[in-house]
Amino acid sequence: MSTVKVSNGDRVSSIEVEDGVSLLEAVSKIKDMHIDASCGGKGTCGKCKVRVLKGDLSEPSKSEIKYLSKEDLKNGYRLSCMVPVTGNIDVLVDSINEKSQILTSHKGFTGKLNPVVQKKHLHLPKPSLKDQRSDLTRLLESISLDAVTVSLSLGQKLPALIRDTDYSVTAVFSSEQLLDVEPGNTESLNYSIAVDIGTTTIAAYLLNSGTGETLDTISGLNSQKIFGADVISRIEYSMQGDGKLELLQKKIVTQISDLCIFLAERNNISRENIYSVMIAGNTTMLHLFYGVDPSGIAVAPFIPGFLRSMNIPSSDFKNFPINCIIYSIPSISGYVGADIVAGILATGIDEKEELSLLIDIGTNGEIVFGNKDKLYCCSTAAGPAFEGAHISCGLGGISGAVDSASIDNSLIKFSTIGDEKAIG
């Protein structure tokens, strides 16, 4: 085993790994930190420079002698991925990743509301000798519920709680569960997180499910990014095994579990009264949150391991937070994800008579055309063009880029990001 210490401006972290791995998976096992590493690893991008301050270093390999200067190697500046742990090591990590700008603001949904989970206010009528329906019949009667799953805790508590609140109370239920039943009337406290996974990006949005406002938002550059910018080099790392799957699901799923802890707390929201967090993601992304291989779908004939939405709950993930249901909108093929689903459904082009043209450009790019009698969909990898995957001189939407350009009695004029120092 050896130490890597690593230095991210103001931030000092160690970890111990075991010697033979790259000093890029040595520095994604540390929690939030970033670098870039379009290529997933390869040594093809170039772009994984991080500057070694100490330890005893293999000879740069032939990647690196191509995209590094001899003033850079000469100052100590390596790829991280062609760099394998042999012994202890301090390294610099440049902070530039971090500073990201993310589009989230949207228009907000104006249709009718059918939450995953829902409550309702109960007043039961009271057991007598013409009534003598069991505790939980009556329950679910009241609420137009017959065949769905009830646990044990639940049907052990219930008896006391309704008896104990005058029979009033609210039940908490999806299509397919009574998920709990709490005294007095809780219907305001209801509340879901929608989370969109990009293959760069995450965003995550809080909602009152019952009225659909949504509350507050939060984003940060996908975890998993240090794994390879695009789909195909996220399926072939996860394809390396010893455990390279299990870690980008942990990336994701703690990465998620943070963003909902931070809008709870930041809301003072309790957690309990966050009955659902919502994924929608593009087919690959989907299948790293759920840990399922999608090796499948990075060879042809393209096959997925699911397109089904998913509906499961939180108590399947070591650790989440929050003791909710975990649903996924459903895909439609291998590149034609549940973002774009979702993009369909909030558009409700797939209700209209007019022909209509939606366009998701992402690190994955969708078009979808066509109105209610159908509907036509292609997907291409739009991140070289938009977000510099894969290209020499080129950023994604970060502190520093270059936003706009122009040329002014042949002056060239722009604007960064940020007002920051053109970078990139």
Contents of the next structure:
Protein chains: 2
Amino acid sequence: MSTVKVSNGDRVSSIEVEDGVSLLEAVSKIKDMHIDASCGGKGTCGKCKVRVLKGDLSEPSKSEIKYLSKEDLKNGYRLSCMVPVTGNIDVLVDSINEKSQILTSHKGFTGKLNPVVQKKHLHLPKPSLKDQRSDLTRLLESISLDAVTVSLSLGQKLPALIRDTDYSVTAVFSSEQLLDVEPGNTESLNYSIAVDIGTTTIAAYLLNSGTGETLDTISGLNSQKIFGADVISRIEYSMQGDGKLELLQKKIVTQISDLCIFLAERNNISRENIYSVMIAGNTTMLHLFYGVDPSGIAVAPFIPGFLRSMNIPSSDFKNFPINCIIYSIPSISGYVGADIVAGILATGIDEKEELSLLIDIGTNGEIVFGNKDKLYCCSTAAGPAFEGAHISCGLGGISGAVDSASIDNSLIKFSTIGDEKAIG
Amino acid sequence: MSTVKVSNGDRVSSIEVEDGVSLLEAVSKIKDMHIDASCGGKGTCGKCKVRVLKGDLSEPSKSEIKYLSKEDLKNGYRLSCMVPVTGNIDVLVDSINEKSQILTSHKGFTGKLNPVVQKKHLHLPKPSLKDQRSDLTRLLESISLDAVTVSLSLGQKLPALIRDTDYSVTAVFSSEQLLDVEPGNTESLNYSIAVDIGTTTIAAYLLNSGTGETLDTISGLNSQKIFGADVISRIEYSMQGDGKLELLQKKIVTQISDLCIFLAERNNISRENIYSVMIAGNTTMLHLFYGVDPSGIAVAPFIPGFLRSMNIPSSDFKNFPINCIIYSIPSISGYVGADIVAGILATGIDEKEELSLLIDIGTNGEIVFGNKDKLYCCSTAAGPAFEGAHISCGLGGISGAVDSASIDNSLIKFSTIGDEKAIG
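Go ahead and give the structure of the form predicted together with a further copy of the same chain, now that the form predicted on its own is out.
What follows is the entire complex, opening with the chain shown before.
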């Protein structure tokens, strides 16, 4: 074991790691310490440059000689993905520019609301010698649920609850599950969180499930991006074994957990009243979220572990801060994911007579064309061309990125995000 | 807190209890120490007699004066349910006669086998560019399951498992759940345990789920019997609050756990290959097994908490030693339970043209009459008349109980269980 001491100008942290892990990986294990590494640690993007202040290191690799100037090398700069930790190291990393500009506004869904988790206040008919239905049957028949699974804890609390409330309770249910029963009328307290896991950015929306209203929005860069900028880089990283897949999963689950807590607290909403978290994302992002090996997606014939909608209790996720059901939207194939399905449903192009074109340019880009009779879709790695993955120029939507350019009297004019000095 | 030291002739044990709990309850907390108390501790059966050797006790209650002779009282005999612990006590209890005679043979079910948990060995078709189904869809379509819930851990292990086994796996599933996927062909290893929770006795059967064959049987007295001989006594005990319902549940769940382990070990069967435990019993016994308040059953209009079939993962039960699904058979009403439903199904009287009569004389007794068009059932407390609950004579099927009687030349002849001296 060796100690890696990391400073980013603002803060110094230390971590103990096994000898042999890369400096990039060591730093990535420290909360909120990031190194940009869009090729996922393969030494092909040259972006994970750090300055080693102290420590005996291996000789620079070919890749470092290619990406770093002689001046850089002389001053202790190294590509962190190429440097194995073999003793105590002090390292200086850039204070990461995480001020990203992510568009999260939307026109809003105007269709018929059919939330996955519903609430219904019930005045249950009281039992009599002519109505000897059991407590559970009495309740389920009042909300027209039949073939549902009921948890042991719910079965245990039901008899006292309905008597103590004089048969006035609120059922919390989905089409297949009776999730909870609450005393009195709590219909107005029904919230859900919708999350879009983009390869580069992540956005979370707090929704009133009863009205469909979007109450609040938050977004950030996908915390997995230090392990590769695109889906192939992340799949390759996950395939290195030794807990890499679990690390990717932990990163995204922790980030989503943090967003959920933040949204609840900023809106003074009890976490107990958030009954569902709905996840959309491309097929690989969903695999990484669930910790399911995505390696089949990377090579022909491109087979995912799953495509269907998932429905998992949050208790199955380590340390998830909200007791709810985590749903995900189904995907169509390895490269046509739940994000596109969500887009099709939100725009309703699958119900229209006229032909429509839906274009989603993200780090992965998809185009859907067609109408109610048939929809065609194709996809490709789109964003990397703009965002600089695997190539020497370009970057994501962070401060300093050029976000507009025009030619005016033979002069090139441009603006940057945050009006900062252009980088990338 | 006071210390109660209990000797039963074979063994001495001690327990610390809160002052104020009854001596009966204190002793019942000690593993394998029992006091017979068929009225459930209400002082109305006089059977929980113990001899107090040391300790300052309250004056004898009216009930003790009624049930104990002056000689008994002089020698330190007390009714343990009437004696609150208010200081350290040394007590002598009878070495309980637990050698019971319970009939567990049966003719065997000869109908069509349709086990709740099935296994199917699959050679999955391999993926290609023309067959890009996901791993999960490939598997579910091979066993014609569609709308199933899949656990996170199963989703996570599936991709590697089907590739590592070259697409040869065994699916373990019920009609609604994909429970597990195992490498290779494990079809022959499919066991279940059927348990009949009687008010007085409990019987467990180890079954080969593939063939329906009964491999082994074990039975014993229901460990809850010290809290009352009949369902009403136990419901009343559970209503005393202060964890009494939980105690009753723990007793029966622990007993069933022990029977399951015993059956697995005696038959050299891995606990991992027991996929289901199926429970039958009267409505109250099922409530107590699940820890659901049965108090509604005791008074008009006799409303149970639930009647439907339950389907609960064993992980919801504390310390259950087998990772499986615990199913229970549905009941019909508060006093027509899953045991009768099982009897109707096993005999097939619900499918016959001719009228049949099914009689189940247990501690609770039921009679079912009818045919395929309609079945009528009535029930009553039957066994107590023979077994002495709430009355001064009679006992369960233990050594010393009279099990046959005849008159031969004006002489009464009788035999007893175990050929022991007649008691009761």
